[in-house]
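One chain comes next, on its own, written as structure tokens: the form predicted alone.
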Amino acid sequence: MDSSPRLRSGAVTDASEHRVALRVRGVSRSFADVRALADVDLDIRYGEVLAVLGENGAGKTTLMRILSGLDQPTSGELYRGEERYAPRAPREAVEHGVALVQQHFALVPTMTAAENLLLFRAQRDRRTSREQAARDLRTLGADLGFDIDPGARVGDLSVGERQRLELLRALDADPEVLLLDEPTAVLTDAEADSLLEVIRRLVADSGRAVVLITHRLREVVTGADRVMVLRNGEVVSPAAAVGERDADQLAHEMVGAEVPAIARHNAARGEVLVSVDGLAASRLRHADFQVHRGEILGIAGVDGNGQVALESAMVGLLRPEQGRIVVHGKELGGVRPRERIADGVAYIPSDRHERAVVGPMRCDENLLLGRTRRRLRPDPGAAEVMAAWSVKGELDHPADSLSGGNAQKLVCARELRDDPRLVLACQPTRGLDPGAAGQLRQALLDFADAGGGVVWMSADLDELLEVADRIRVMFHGRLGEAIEPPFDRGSIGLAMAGVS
């Protein structure tokens, strides 16, 4: 493999040839008595973007883990060209020209961007200095139009910058096959469109083979050449040209049924339920807002504009520097999470792995987190709750055995089962397939119609336009004036970009 940090141009193949880069034949994977994949056949071609669709738990990530050496198949075979391909670790996959960008960031937040590149490169070359890694990162970034400071601490980067850094780390190995597991799940529409343009350019300029997992059907239609659909670990729709099916057909194939439209009864706005006055904390400079019973307040904004600080302050994880939060007549500033739950505030965090799920603990134990002071015991209602939310997983299995979407559904099931007064929902449908996202939206809409209040933070403007009664835009730590229906998508989008 070429060790140069600069991305090659046209070095793999003539894109028009569409030679097969990686063959998958009869691959299956089971975990105990749970079947994750069943007899999957697939050809991954040079010069193409292949999209892999499927609802949460369909087996998409398991397939990517097998292709990248993170997991091994129970049966079946893989081929690179005419040779058997059986990587036992990601390092072996990289040596064969296959690199994976995982769904959940594998970066070390306390290290700089250049040090993270160096850490990943150490698997192949331990001789690179920090200075050389910084120069190489700048070169890679310049090739793709990414502006990332090599000396910046990863923990201080925005979500979009971290995603770009993950991509650069993978491309540093100059792979011929690039596997992208939900690379746009944490990005705004504009950031996702920009990343897809980069991916398309990688294919056009160098003839790489790219496999893209995404839940955004719009990205499949506009950014992929072929699409394959998995359901319950099986191929229900073999890879075919994107133009052969529209978005509605793809959604139907993903979930095996029509995706129901959400319904809102437009409950009358009641008394003030939560009042936030002059709140400042970390990147949050100033926030004033109220939420009434029966209302969904949407907070729009590009990640990194103070949303995490507002989220943390409202649930007692960050003590405000000034201002106060009052819910149902009681001030919440600085309370412990257990008190927040007792006061009727449910919380769906933007980062479920850091704030909502304990991976090594059983699924039924995760349903009781924060709900009991006693030693955790089996939850007699866990099976019913998981079934109601269609969580694909076993009660006694660790939560980190769940797919990302099923872990999110587990969190939502836990938070909404306690009959709360207020739900703070932060990027609640991120990483969910259309069916699961629709189920969660409907649950929160029903909650508001029953007299609850919802603060719904999202970088997905289309989602907020669909569910919110009012929208506030957050930019540089400040909330803009409340926007009432009928909403103007264009003007709200401009406000998210800082244009008045």
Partner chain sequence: MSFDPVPVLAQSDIVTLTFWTAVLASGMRLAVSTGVAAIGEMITERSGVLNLGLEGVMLAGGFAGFAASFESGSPWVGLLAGLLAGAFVGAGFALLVVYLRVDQVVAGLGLTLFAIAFTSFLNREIYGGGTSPPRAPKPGVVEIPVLKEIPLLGESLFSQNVVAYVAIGVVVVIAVALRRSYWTIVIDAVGETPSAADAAGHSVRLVRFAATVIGSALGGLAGALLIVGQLGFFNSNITAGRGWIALALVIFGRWRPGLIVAGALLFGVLDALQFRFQTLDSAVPFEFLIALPFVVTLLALTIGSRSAAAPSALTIPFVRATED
The other form holds:
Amino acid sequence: MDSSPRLRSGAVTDASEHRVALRVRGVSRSFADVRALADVDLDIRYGEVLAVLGENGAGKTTLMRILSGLDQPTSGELYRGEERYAPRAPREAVEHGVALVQQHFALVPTMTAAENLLLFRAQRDRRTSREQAARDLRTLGADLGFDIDPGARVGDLSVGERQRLELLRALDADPEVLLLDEPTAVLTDAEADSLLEVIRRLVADSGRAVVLITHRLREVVTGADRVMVLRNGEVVSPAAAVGERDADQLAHEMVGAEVPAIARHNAARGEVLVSVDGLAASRLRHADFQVHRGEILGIAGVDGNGQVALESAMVGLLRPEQGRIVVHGKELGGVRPRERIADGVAYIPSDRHERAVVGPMRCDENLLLGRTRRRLRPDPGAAEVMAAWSVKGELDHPADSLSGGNAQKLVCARELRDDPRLVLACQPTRGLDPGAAGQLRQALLDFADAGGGVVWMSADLDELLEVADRIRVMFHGRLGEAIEPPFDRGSIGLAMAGVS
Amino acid sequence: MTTIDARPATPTRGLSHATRARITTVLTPVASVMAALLVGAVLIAFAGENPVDIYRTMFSEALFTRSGWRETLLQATPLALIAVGLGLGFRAGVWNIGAEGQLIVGAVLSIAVIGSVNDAPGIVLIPLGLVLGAVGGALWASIAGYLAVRHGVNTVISTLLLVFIAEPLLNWAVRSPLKDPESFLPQSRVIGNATLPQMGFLDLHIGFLLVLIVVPVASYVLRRTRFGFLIRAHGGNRFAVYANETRESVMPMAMLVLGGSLAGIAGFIQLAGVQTRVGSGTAAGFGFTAIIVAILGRNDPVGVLIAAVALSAMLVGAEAAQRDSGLPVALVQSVQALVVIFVAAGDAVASRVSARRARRRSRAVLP
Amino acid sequence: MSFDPVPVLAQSDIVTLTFWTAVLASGMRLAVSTGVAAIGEMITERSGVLNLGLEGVMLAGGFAGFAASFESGSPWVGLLAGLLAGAFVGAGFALLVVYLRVDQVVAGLGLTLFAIAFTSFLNREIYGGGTSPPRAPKPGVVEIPVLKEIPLLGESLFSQNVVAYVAIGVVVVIAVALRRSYWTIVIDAVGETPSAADAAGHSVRLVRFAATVIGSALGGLAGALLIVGQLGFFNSNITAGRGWIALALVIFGRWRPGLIVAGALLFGVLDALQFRFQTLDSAVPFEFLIALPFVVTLLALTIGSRSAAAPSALTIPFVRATED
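Can you switch from the form predicted alone and show the form predicted in complex with its partner chain instead?
Whole complex next, starting from this chain.
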């Protein structure tokens, strides 16, 4: 790799050496009465990687959307060079040499890689044939050392390959400023490292400006020249050379003091609650595990390795092709949802909007989902439960009116309300702000302390390292051996990448 | 998803959420009917008639004469029965637009069986006919249910295709196996002892009583029972129902069977209360008009009853206008179809306004 | 379903070449209209809009086509009028479902119900709507001298009326254009992953509006083809379910032009066959034969419905994440 160590050392990152590519001045963005971004100042410079560090809800994505024309600031100005820059759409941003790689892929899974490239080409390039697009994709890929088959259906590509395709597509417009929104969120550690390497090379070779949005400190330290920290939409610390920053202090600035540390005293492991033997269904090839009372089993894995099939099979939405799920001596495979709930198995699905909440129904009715009696009666405890979980919302308003964090709290409130034996928690804190995520983690830990069992699936290894009693890694539809504490982050990370 | 937590929701300005929702629920259909009538007035003028005169004829015939009321309530009976079932289905997100076919099969099945045991008394035959009608309609609808559940076939298309199958089968039945040997026309024997008795000062058949039972029962079920909860939840987010309440097949099948049964019962009631025989005109478009009734009545049993009376009054008035001035009934049918479009458009606009208001009130959710 | 004048046949005729030649020729005629409608609906659906008003669009096109050709004396004016009427109705529908985000099922049903009643009203007002309706001018038949003598296929391929050839031309041009065009990528992206198309700078709503208008224009043309090219008269609800069959063909054909055309031909031949069998004095009641095409369509739906070929965003209105 030929990235310049000079840049990373921080020794030569004197601001005056790099021309400013994009200037952000006093940018704010409000939604209704909420300020997502407050008065942000920032200089993005050529020839360096600038990291924007922050938790979920810190305003990073809002900033990216404004820079790339997907959203417009409520107040404040942007300058590209000396000129005023106010893109109304991504296309305009691209015309000004600013391209975005979004956190959620903007790819069409049913089309080929080359067709996806073509889709994004500007008007004047529309006559380009699919063949030409395929050639261009190969050339672009070769420059960066990627090998992507232009004729492959995007839906058949791995997550890592899709991320690379996104990057190539952004580079197809030959932008001067490249915005990357959590590019490593769905990657394994190894994939993330190689992507960061490529980004460094891009900067070193062509002098582009790169903005890297992330919540991972590791990436800031290894991949960025300067770092700015956002919290609650405000700049906590302005952009400064990474080498001059202390990692612990960055972490503190990112998280703030509002999140209480998680408290747990380990309950003794009790009898077996659930035992899964040789389970296979759809993309899940093989899973064997047991969960005991008082235990949190962490299932780590990058998305797309069969987790959805596992959760669906465990709640009866997917019929097992092989194997058994036994809860308290009772077979659970293919059982009706109501029976599962009656047997004390609660479910916090990875896709709460699809599986856990009926958006147009009132909040109090959503508390009844899966728990209805033959005759509906007003639920006197509903208000109390909502208050106990500090769900910000009205009982008689539709669940649609809740924010993501509050909707998830509502789901947890319901699932933990009638004292289940086992909770199947799938990516329970994904997308939540730190406060809500902390509250949820604590609730599940308390539940385990009180003798409940938890299966906790997460793509966030740091989270599992914090909460799990044992961790098993899921890769290509198979569940690896149990890993007992003390956990070795490196080896678990490798296992998530398929290296055992 | 990035979420921005806001301060606690500010108190609602003015009316409460529920009240405001209730007002739009009622206001949209009323405004839609008005708008459609206005368009109708233009069409009447186009046809060379005076809209004021025509509307005066229509409303005075339908609402200010005894025979008009009788006719209105007679037509509202099958419409309301069918539309209650369809409306519950629509509420659950299960489309059934083939009530016309389900009505036909219900009527054919009941005449086929009752025709062969004709000497039994009405007290036996009428309940039997109701059951047979329900079974026939339910069976026919369950074909679409089976195709949807097993093969994922869109029920909008399958239920409608089944109408095009039921119609020729009806024509065959009254031409061949069920034909009245004493008639030159292709029609069945008369229903005989199963004829519905008449009642009250309007001489309505007792089928109308059934409407007065079905509507409150359906209303109660929808609001106060688990089944009603499942209907509403399935319509809001079916996947949440499959993950927490029932298997995937249950609700689509249940809604189609329910809608089919009520359509089949309506078939028997038309047969035993009005037409006395089954012929090629048995369905008379009630199955399709009921779709409009359900949508105009907001898929709510009580709303459906009101909409059924309103739409059949319009039809009765239109028939009078056709007699008086030769204005085609098709014009009023056009107006009724416009009502559907206007209601849907009004809902779309209202829901956007209220979403905007809700967002202003609470918090922002970003992707 | 069919309105072709058919000579009475004897049982023994079934095995003859002439019988099958005639069945194929008439099947081809029947396939033309449904095929064009289905191809149009395919374009609409691939952009993510389900137009359940197709039956109504066909009726509107059919009536406009009839009126225009009757008044002008030219079948071509009729076809153009059908096309325009379809586009006009489609634009109204698209306005409702794409921009106002009205429920597509309700709007589509409303459109069909409205068109059935409204064309019937207009027909009565203008042309009396009686049992012996006025006739539109018949388009000429193009016969290609030698080729039409080819056994079995000759008559169906080389002795059709002019408008049928136009329709076949339209279908072929669209099928070829769709294979190579940049716009196929855009339409598919809009119907599959609208957020991606939006990020790429395409207006999701504009593409959907255009696809709906184009699809409906073809639906209107299909209606005009049926009336002007085939039947020669208009009557209340004369499409008799063809729009619904076209909708089913799109599913059966998995949103691909080749399969849809094949399905339309298959259906046309079946329809022609059942109609010819009706004239045979067979043991099967003719009503069963009338129902047969619909039964087959229903069965065909079980093949296509579970396929992953359906556009993922079908019937889902597009809302950008930051807007209301």
